[in-house]
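Below, in structure tokens: the form predicted alone, a single chain.
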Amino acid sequence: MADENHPDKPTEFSQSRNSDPAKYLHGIGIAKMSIPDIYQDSSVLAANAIYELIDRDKLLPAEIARIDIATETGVDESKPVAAYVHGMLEQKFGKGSFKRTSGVEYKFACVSTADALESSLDWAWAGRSNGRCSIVCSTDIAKYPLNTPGESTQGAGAVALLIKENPRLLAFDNVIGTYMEDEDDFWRPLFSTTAVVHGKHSEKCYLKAMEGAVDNWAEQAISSGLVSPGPGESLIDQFGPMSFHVPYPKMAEKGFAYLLRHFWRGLSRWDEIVKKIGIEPKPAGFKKRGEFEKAESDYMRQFMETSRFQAEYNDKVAEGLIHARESGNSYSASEKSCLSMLLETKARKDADLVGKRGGSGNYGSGSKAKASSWIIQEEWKTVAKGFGHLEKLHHRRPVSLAEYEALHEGRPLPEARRFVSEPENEFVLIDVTAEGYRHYKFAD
């Protein structure tokens, strides 16, 4: 969608949409979007991510107690993606090899990963793992109608998480903050393959719910003695790396800025901010709601341009958002994809993070947010360096506008090709019957 080396250079996509490519790169923070091929759906993405995880960690089927899937782009209204994945894995490990492995599908828009993870953590904390592990996989395909505002925030991806006792990467704190309301900011009707989004309203819901979840986390964490901010210290000072749900990178950056404003008020550093950019706008000072919202937007932009904000943002958040900039929105998979990118990047820079507390903020339209925290473990660098995000991103094949629109609309590809890229050592969708049942196989 945009050439990062030449932001003002028109691209095939920007020309077709009569738009400025710099708007994608600087306005929302996206350069490219990931699009699934004809043989890929959310089940395929999940199975491939899980298979890679099992293979890399040399796990045996008997060691895995549960494989749970978080998605809002499920392939069936009854049979969960987890069951299809179960069948695909047994093609590689043998029929019946996972018969004692449970699985279920979680759905609450993009926050469902946090729900699935919390369930696995509760299961382990309750002492029910008995030496076995669980896997949580987020898999999604973000899709909006062609030539609509949401089109530029599409994407696709999956991320698989291994949960076990004595983790090598992150050890989660047993405090999780929650905030939930019934909102109409985003939904996908049963009759539609694309989502409906009320963009500006959804941004407000994101910020409100994220603040509420973090406040709920803070209340529990402070009362239990998990954290104890000192005089003149912000709660955010207690954290190293932080990751947020990423509908597009600028939204995650704005979410982090919103939290800093929330927790810096009343501190001397906030007095310095006020001296530079003035007092925050208040609704009571404006006759019209629109005037206040414009003033608030301008104030947020000025705050995000301050050196104090930029230092915190670049240290704690920015490096993870490279993943979203290069792949777009993967819904339930977006936060953990960016978190793992953040950890891998810092590991390759040899950052000293052992024992540091980090945080995750997940938002799901509809609307709910969850805030969790974790401690970085001794072996984190070894694990994080194996993620291979840049290699995966570079391995993708560029598609033309004609190919993209054919994939998006389910039309035949140009030149009567079967696929954009031939499958190789991966699970693929091979057939959907007249009754809607899906068949998969492993393509060597």
Contents of the next structure:
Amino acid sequence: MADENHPDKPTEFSQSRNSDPAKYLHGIGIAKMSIPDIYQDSSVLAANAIYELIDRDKLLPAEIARIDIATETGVDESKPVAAYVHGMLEQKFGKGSFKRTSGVEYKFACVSTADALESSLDWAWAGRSNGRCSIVCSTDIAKYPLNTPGESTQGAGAVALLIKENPRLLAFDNVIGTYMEDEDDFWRPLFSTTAVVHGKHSEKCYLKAMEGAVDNWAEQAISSGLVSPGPGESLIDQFGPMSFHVPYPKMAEKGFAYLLRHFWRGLSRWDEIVKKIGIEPKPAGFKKRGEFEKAESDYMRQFMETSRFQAEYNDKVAEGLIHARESGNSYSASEKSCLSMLLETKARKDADLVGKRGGSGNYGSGSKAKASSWIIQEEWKTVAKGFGHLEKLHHRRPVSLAEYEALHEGRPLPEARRFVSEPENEFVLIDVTAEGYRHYKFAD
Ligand code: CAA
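Please supply the coordinates for the form predicted together with ligand CAA, as a counterpart to the form predicted alone shown previously.
Below, the chain from earlier opens the complete complex, with every other chain and molecule after it.
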């Protein structure tokens, strides 16, 4: 979509969309989007992520009590991705090897990973794990109609998380914040493969719900004594690394800025901000809603340019957004990609984070946000260094505009090719019959 080394140079994509590559890089914060090949659907992405996790951690099927899937791009209206994944894993581990492993599909736009995780944590906290672990996998393919504003935020990906007693990476706090209301900001009707979105409205819903969920987390965390900000301190000071849902990197950056404005108001550091950029605009100060929104957007931009904001953002959030900048939105998988990218980058820089509290903010259109927190464990660096984000991002192939549009629209590829890239050591979708049977295999 855009070339980081030559930000002003038009690309095949930007020219075809009559757009400016600098808008992708600086306006929304994306250089590349990921698009799946012919043989990849959300089940295949999930199975491959889970298989890699099982292999890397040398897990035995009998040790895994549940494999739950979070997705908003499932492949069937009734049969869950969890069942297809089960079948694919049994091709590798043997028929019946996962018969004592449960699985379900969770749906609530991009936030369902947080719901699936909450359920797995509740199960473990209730003492029902009996020494077994669980896996939560988020998998999605973000797709908007061609030539629409949403198109440049598309992407695809899956993340598998291992949940167990005595974790080596992060230990979750037993406090989860929620904010939910019925909103029409983004949805995908049953008859459509692409999402319908009110883009500008969805951005407001994201900010409002994220703030509401963090407020709800704070009420519970303060009343239970989990955190106690001292005089002159902000709640956000209690956190080290923070990860967010990333529909596109600029949105996560704005989400973090919105939280800082919320939690810095009334502190002496806020007086410094006001001295630099003035007081925040209020709707009552404007005759028209549009004028207020323009003033609010200008104020946000000025706040995000302050050195105070930049220091907090670079310390807590920025490194997590590298993945989305290189691959776009992966809906339910985006926050955990952000979190794992953040931890891997910090581990490679040898950051000292043991015992620090971090936070995750998930948002799903429709709409709901969840805020959770975790403590970084002793062995985090060894685990995080093994994620291999950059290797995975480099293991992709650039496609031409013609190939991209054919993949997007389900049309035959140019030159009647069967796929863009030869599968290697991964699960693939072989076919879908007229009755809807889906056949998968492992391609060696
Ligand atoms: N150079 C630098 N910046 C530029 C530029 C240029 N040449 N041209 C434009 N920009 C800037 C604009 O000033 C704007 O910045 P601000 O937001 O700070 O004002 C930014 O680029 C976006 O440009 P537009 O205002 O022209 O917006 P757009 O029409 O391209 O739409 C969008 C942007 C609404 C995000 C659209 O891509 C969209 O609808 N995306 C899908 C919905 C979405 O991701 N919503 C996020 C919240 S909902 C959610 O989180 C759930 C989910 O996963 C979908």
